[in-house]
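A single chain comes next, written as structure tokens; it is the form predicted on its own.
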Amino acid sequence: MRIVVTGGAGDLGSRVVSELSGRGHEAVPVSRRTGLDLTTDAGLEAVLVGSDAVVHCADDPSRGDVVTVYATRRLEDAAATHGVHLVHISIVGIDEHPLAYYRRKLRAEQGIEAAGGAATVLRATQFHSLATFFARTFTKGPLTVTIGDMAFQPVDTDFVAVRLADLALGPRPAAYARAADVAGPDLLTLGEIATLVRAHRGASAPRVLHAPAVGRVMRAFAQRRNVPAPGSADEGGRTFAEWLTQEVPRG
């Protein structure tokens, strides 16, 4: 099969091309370096022309609508029209976070479905490297500040690589669809993630200081929105303490 992976040169989707073609179909990494640009059409039509389905793992959140629901609109209308189907990453818990970006993810999933085209989304957790930015963000010296009960059950990134290989080469759905959710094996609050960031690099346990939730953004995390409901997810890929171990050098 021939799948083309959009944002193919990034953390994500070079994974998702070297999952695909490690099975020996035909990976396609697109990007504007190759000549796609999903804000204006460039190049899209030559894309998909010949293609059995396309990854969507592109994006740009500092760009607001613009890539997160606009691109992904237009290359989901273009991929209906030459009977491509699309398998998109999306967020667990973007039904009811107000954070903006969660937001914009769920209108492009609904601009998706509005297309009508055959699609499937993926929502996956927030991948490892994510969860260890915010333990980094909200820790200072040897204190962690967490809001509420802020927890995060983080995914490996391969894991969700793997899975959307597997979508975009199995059965094609008939118009929109939603695969099940993925989500990392343990659900670890804030300063638990804190506390092995700073183990890996050699440093002792932080002081965790709890601080209310101001805001509606922050109360959403409070109320861990962004966490699976137990047993709504597949649950796999390595644990967070793996991760770091193979992933991330000490210091």
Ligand SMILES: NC(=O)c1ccc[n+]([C@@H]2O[C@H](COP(=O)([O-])OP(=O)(O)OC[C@H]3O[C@@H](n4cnc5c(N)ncnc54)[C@H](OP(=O)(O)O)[C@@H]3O)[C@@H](O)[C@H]2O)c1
Contents of the next structure:
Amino acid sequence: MRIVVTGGAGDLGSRVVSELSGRGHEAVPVSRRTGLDLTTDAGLEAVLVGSDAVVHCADDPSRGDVVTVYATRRLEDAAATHGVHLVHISIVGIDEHPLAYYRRKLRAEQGIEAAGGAATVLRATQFHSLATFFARTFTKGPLTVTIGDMAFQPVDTDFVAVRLADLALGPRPAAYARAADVAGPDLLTLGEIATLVRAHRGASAPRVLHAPAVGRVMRAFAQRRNVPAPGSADEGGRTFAEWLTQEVPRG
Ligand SMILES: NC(=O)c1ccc[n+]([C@@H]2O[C@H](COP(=O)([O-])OP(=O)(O)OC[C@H]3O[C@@H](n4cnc5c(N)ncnc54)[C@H](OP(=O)(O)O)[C@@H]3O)[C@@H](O)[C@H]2O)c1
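Would you mind generating the form predicted in complex with the ligand now that we have the form predicted on its own?
Everything in the complex follows now, all chains and molecules, and the chain you saw is the first one.
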């Protein structure tokens, strides 16, 4: 099959490309570095012609609605016009989360559903790399500040990529469909993640300070709205600790 992968050089997209190619399919990575800017229409229709599916991994949270909402809508329209199955990556827990980026991701999903073409949306929890970023951001020296009961169920990006490839190569839905959410195997507090990250580089466990949540966004994280309800997501992939050991250089 011929599958277009937007953001095909990004963290997730490059793994989707490898997965599809490894299974013997033609994976076509597209993004600005291949000459296709999704914020314009130039080249979009041409790359979709003759394709069976497009896996949409391109995004740029720093540009507000421009890529996350508008480019996604344009891609959905073009995919529907050419009868191409759109497989879109989204985020677990965005229905009632006030974080501006998550609200945009929800609007992107709603735009896809409203367009009425064959489309599958897969929601994933935060990737292991993002959980690491959060832990580093909230840790200064031997001190980690956590907000309320903030926690993550981070997922291995490779696991998400395999699921996206499965969806792109699988049966095309008649219209809009939501795949089962995906998450990693462990629910970890921010303090536990920071402890694993520090241990990985030979440092002692941090002292964890619990700060009160201030504002709606902090409260949403403190209430763990980013975490799937127990049993509601397909869990798999490497644990956070396995991923750290295998992917992150020590030091
Ligand atoms: N990180 C997480 O924890 C997480 C969790 C769940 C879901 N997701 C979703 O996963 C997706 C991919 O995340 P990621 O971490 O793999 O992102 P990433 O590494 O930043 O890759 C995004 C890619 O999008 C491309 N892109 C940006 N603007 C573009 C434009 N105007 N036109 C065409 N391509 C453009 C970029 O390539 P060029 O620079 O070459 O254009 C870039 O390689 C996002 O939709 C995100 O919401 C992420």
